[in-house]
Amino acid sequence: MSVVTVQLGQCGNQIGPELFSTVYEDSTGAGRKTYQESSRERFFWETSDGVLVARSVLVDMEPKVISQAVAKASKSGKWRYGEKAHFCQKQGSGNNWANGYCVHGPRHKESVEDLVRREVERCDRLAGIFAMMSVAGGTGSGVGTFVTQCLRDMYPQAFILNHLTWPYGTGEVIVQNYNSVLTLSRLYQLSDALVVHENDTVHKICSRLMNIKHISIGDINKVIAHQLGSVLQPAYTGDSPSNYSRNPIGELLSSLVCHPEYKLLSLCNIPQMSHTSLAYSAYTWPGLLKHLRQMLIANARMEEGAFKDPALYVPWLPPDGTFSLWNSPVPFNGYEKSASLVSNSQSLLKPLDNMVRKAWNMFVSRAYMHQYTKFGISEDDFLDSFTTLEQIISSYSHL
């Protein structure tokens, strides 16, 4: 089965070539014939003359980073996009939610109805559509959320599965909590689930785990794409434990999304280091997981295989429902031994507390609101954003 990324805005069109360089990489090598079909058939379809080709959409307002992630992909000799499957235009959204949802995306609505469409075709069977945004700028939260929508009705029955990056909390857009709070309460409606890496916790990997003394953009995308990665590539999973898994999506959600007011997914990835100190490094299987749990649950006893700990999950789960193991015997992008989680927890409560609070400061002041009520987007729209979110964070909270 198969996985189709549409890629949206600035961040997402930046994303999805170190997501899908990742993926590739890590499926070549001696004794990964199994592995690599099976990645393959995930993420890249195959022209007459051998050519791969990324399951993938790319929409932006600018031409500039899809040009430039078009290029780079073709310039790897490895794999690229398709020659018809991106879409944009001369001008951007201006850092505006409102002018990307009511402008952009509906003017441009059929153009990228077409072009997802002829990816979905092209899959034998289509394990479901993963959308990679930002939220905190015009396009990838605006147009980002829009195309979620179109995609919602569209494939109804089909699994979708939204990528968000927070912004850093210093703030990059003057109006980014707004645009945080507008996108965040809409997709919540329309996604299965979304997982979400903050900035600022992605910067402190760079800077502590990785030795990366001038972060780049760049630096962080890849930290990103290698921890989607490692959730993403196939894997032997509770519901196939002999055969790599055909959908991951679908049992990704299956295992974590137990309620539709619990959507929040939070992923960690152990170890991360810089490439000069893999070959120095010796981790144990037992030291790994101990580690996750630690990053999972602060000042709680360190036990092996705690994961299983039912103090750790609510009591109105089942206990054979609150964890699932997935293994892969290839090591993971150069990483001899690696452990991922993805969790439906708390973890994200602070932070999204702390974005709506600071949009809910600037809208009782009305800042702003007149580059949002041009566009059609009114005061009670912003209302009802925020009641969906203060929902979201009480049934967080009472956990």
Contents of the next structure:
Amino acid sequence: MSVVTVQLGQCGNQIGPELFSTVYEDSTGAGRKTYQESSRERFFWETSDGVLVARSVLVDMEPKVISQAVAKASKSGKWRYGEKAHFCQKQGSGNNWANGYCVHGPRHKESVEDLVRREVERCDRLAGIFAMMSVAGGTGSGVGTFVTQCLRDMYPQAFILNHLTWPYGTGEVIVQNYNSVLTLSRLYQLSDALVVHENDTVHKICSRLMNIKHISIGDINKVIAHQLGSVLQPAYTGDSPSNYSRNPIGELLSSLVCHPEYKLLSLCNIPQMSHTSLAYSAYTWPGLLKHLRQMLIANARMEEGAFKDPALYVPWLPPDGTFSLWNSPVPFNGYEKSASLVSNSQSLLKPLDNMVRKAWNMFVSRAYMHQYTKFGISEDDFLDSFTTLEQIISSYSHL
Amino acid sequence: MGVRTVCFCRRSDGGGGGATGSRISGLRARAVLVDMEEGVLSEVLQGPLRQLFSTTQLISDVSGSGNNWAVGHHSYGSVYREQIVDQVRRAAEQCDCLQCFFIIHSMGGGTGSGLGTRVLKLLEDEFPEVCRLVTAVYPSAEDDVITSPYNSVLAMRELTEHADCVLPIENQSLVDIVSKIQHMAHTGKPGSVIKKDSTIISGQGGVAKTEKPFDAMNNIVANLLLNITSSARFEGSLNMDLNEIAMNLVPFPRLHYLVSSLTPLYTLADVNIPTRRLDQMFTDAFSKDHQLMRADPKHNLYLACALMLRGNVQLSDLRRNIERLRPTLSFVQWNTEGWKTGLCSVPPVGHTHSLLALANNTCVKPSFMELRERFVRLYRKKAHLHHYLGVDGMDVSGFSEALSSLTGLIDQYSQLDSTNTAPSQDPPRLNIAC
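The block above covers the form predicted alone; next, return the form predicted in complex with its partner chain.
To see the whole picture, the full complex is given below, headed by that same chain.
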């Protein structure tokens, strides 16, 4: 019941260390032995000298981000990355999906596969593979898609979950919509589910809920890590009500991805507040759950209960297949009570539609095409991707 | 490509440390210096940076190119081809990972312009996969070299066809920026004392002590190149390397002329930096007074824009300013949110933060049109043509093709400008069978 994480590109290698720190701190502060053991087993392995090593493979086409991630973990003295668990090159992918997917991916296929294989074989039992990447750049998106494909070929029965960071709507990378379209259309086939965080949404959480004045990328990453941690840490589930679940990813998928046409998952977590307010708040369960329900209905992913109301769900699912409750007696990450909601709903429909609309606009004028064709991605490849995504948009629209 | 200085220099094999044991001893520049006259190169070899270069890296001749592009491109180009390729290859072999060539030359003369563009073609042939970024200094209208329009237009055709990215710089803009800074430094108004070594014209952190003519102007260009490579050399939360610049800012192969601006020009001695001043830095980046060529991107059409921030600037400052400035700018219909952003943690020496903006914008059109005007005025009268046609390898078609290349480029910009006036509507989406 261990998770192997694959950190891809700058984004994956920045959020990854935050996630490991979050789960480490959470499991350490808990003071509950089974919880700690379960969490540690899930994310780390222990060397003979008792050092915790993350079950993670770090991949990037340039060295700076991985160096920082590895150094910071070592310096913490609490956990570290495996010495030989990373693979990097020097020249980067230039924000070019085609460069990542057609050139770097195949070139380094064996090296990356070896690294993942080593981590997987180290697990007593594999709960699943968790790949973390952005969709806007070149490595996370392009190499990430290629690596996911390789992993699917290597482990056809394993659960593969991709965590995707979607960029700000008003640009971080000019060709981000192209890179996103090419990534999403392929991952949809390869992955079991896509857990999405949008920078715009997380930014709002930081500014409005947590009152952070000068938001940095580190702040964004911490919120994402917190939300992911709240879901991935051990919990009692429907299938496993008195022991911490030994099949967390499998259960997550079976509750949420009932149909292969619908794989987009979004997360919300409450409460989210600045540390100073933490000491002064008290929450009740009904209050929290009511807020979450409102957020689900309003498609708002910020703050704001009964989840069993059939009006919320599609009619073609049996009623007990729609909602699952997991809980844990252990408070998460400093919050006395917290609740997270993972949903497969229309909440990502509008951002996805916007992304496709902008990419299509650019495609019609053929802008930047020469940058992709020179590495082997043709206009037809683009058309195929657009077709796949329009299909997904249509499916979600008709819910 | 390594980190910090290893990007531009490598450790030399024999300890070449000078008696001073300066911080540059043991480093060799990854560079090839070419000039067909000896004066400037000799100065380099005798100057404070001499330890950075071994004599084999300097390729020179005696008589210069006489401000004649054809002499530089064809005559010297053929004579020195082997030697140049050889030196570049040696430098390239010393790199773990070669990412980019910086080619730096002026457009108006004979060597930089002619031999420089010959070298550009050579690099494309020998190292086709490596990005070629050209920093080209364009002559002002009042330039005293009569044939500079010929040299510039002949060179431009090469740049359009063989460079991946061009950063055009105009001497006049550099002059204007220098006088602006010097004026500020001498007003003596209270609260307007400029912090020492914090201007983009001072060679802050540099080795040279005395100021020569053009030093101030050249420092601006040096700072431009430092800022462009900062993310490749230092860490940051959002890295932006040179390949990404070419990828994001060049939507169509020939439209690769990027107007650059550097802000702030100087830091006032008052260390406190309120948000308002940070926002002013962003506003200035788009003002025509801060561009390194005479162009006004704010009142023309953007195809793409890159913002590279260094130092103590956060993501939220960046996002806030993009939101603020976006409505004041025109972007082409298919790239309405065409921003490429980078955050590097390490500021330039003497500053707490800085911003480099690179714009692919139709504002370059007027400068190119002026250049074509000056060319045509000479060409119509066939003035000085015989100096060029007398050179082996040069014939009249070279001129006519260069002119039509420039005209074609100007037309492409005009076409884009015309799309700006038409009402924008999203093209219909792909229809799929449900």
